[in-house]
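So this first bit is one chain, no partners, the form predicted on its own, shown in structure tokens.
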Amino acid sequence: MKILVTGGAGYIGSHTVLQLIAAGHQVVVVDDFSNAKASVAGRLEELSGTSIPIHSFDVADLDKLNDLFDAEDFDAVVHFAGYKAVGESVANPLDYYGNNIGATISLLQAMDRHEVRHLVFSSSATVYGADPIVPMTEGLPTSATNPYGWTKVMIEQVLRDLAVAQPDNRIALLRYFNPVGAHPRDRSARTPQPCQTT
């Protein structure tokens, strides 16, 4: 498959970089590196022994996204673009409402527009709220504390929407506290179990 990695050279995104490529997969990444390090695209590379089309820009811009899906030929999105820091959402809160859930929306749109029907949605824990039920089980109450766990909650509710209006849609949404790697199961070239799919 080929698979487009948003927000592929940030840490968890490029945990799941190598792993897809070392399932046999063909990644390209997008990360418009607010996140990230520059040095990570060589890194990647160094460490999958292969060479890796990334490409700097920011998710939201939907005509760069529609000219990539016009020059590639995707099966499926992982899709980590977006900011993460609960503090500085509480602080900031459009921007993160802005960037998280814009870059979502315009990811989606160039998807549909290229009938791109697999995504997998980085989610988070936080997503349960102050004092989750545990074990949290993907059937509980959504929640959020701050705005940086409203874009999750929101973002949730925006691809449930999306699965009943398309429902060829395969919509994977990963919660989960620990990266990719994190787990010896994962070490293993598996690929993390979603919590969620709709």
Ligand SMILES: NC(=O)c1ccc[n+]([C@@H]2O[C@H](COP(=O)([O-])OP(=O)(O)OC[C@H]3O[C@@H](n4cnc5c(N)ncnc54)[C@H](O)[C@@H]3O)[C@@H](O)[C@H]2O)c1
Second form
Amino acid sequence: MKILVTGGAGYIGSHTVLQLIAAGHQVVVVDDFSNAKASVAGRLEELSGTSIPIHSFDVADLDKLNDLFDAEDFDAVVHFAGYKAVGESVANPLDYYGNNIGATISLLQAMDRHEVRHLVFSSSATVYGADPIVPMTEGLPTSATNPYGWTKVMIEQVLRDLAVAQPDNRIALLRYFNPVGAHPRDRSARTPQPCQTT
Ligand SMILES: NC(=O)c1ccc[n+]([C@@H]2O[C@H](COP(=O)([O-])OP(=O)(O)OC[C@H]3O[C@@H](n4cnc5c(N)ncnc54)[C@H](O)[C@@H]3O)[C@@H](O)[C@H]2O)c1
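I've shown you the form predicted on its own. Could you give me the structure of the form predicted together with this ligand?
Below, the chain from earlier opens the complete complex, with every other chain and molecule after it.
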């Protein structure tokens, strides 16, 4: 498959890029490098032993996204691009709502226009709110305690609405909190950059 990875220069995205390539997929990355080092690009190519197209722009830029979707015939998208620092989101909520939701809406519009129907969204276990019932199951109600978490709750709702309106879509919401490498299949994962989780 040819897969677009948004935020593919970031912490989880960069590991995912390597795993996708190792599994035989073609990968294209879009990242605005707002929270990634330029050196990640070379490091990814070094570790994967292959050339990886990495486009440096804001996923909210619909014109650039449409140009990219015109040029590439994507089968699926894995969407990591977004801000993720809880404290920062409390101090700068508009930045978080604007970036996380704006980038997602543009991405969904470009996918829809180009009839790309497969999406994996990097949500978060923060959607279980302040006092989660354990064990956490998918059917539990969602809420949040900070703007970052609310962006995940809101984006999940947008994606559920889209799935109702367009049943051909195949959308997965991953609500994880495990570090990269925690899954047995990832134990041999190599680290392309230091963890930038804040
Ligand atoms: N790290 C975790 O433990 C964790 C847990 C749950 C969910 N998540 C989610 O997974 C995703 C990736 O997390 P991460 O830890 O790899 O974060 P990260 O900051 O390392 O990676 C995000 C990447 O997206 C890029 N980016 C941000 N906004 C962008 C935009 N508008 N356009 C293009 N690129 C943009 C950044 O430059 C960065 O490279 C985030 O959405 C985060 O909320 C992370």
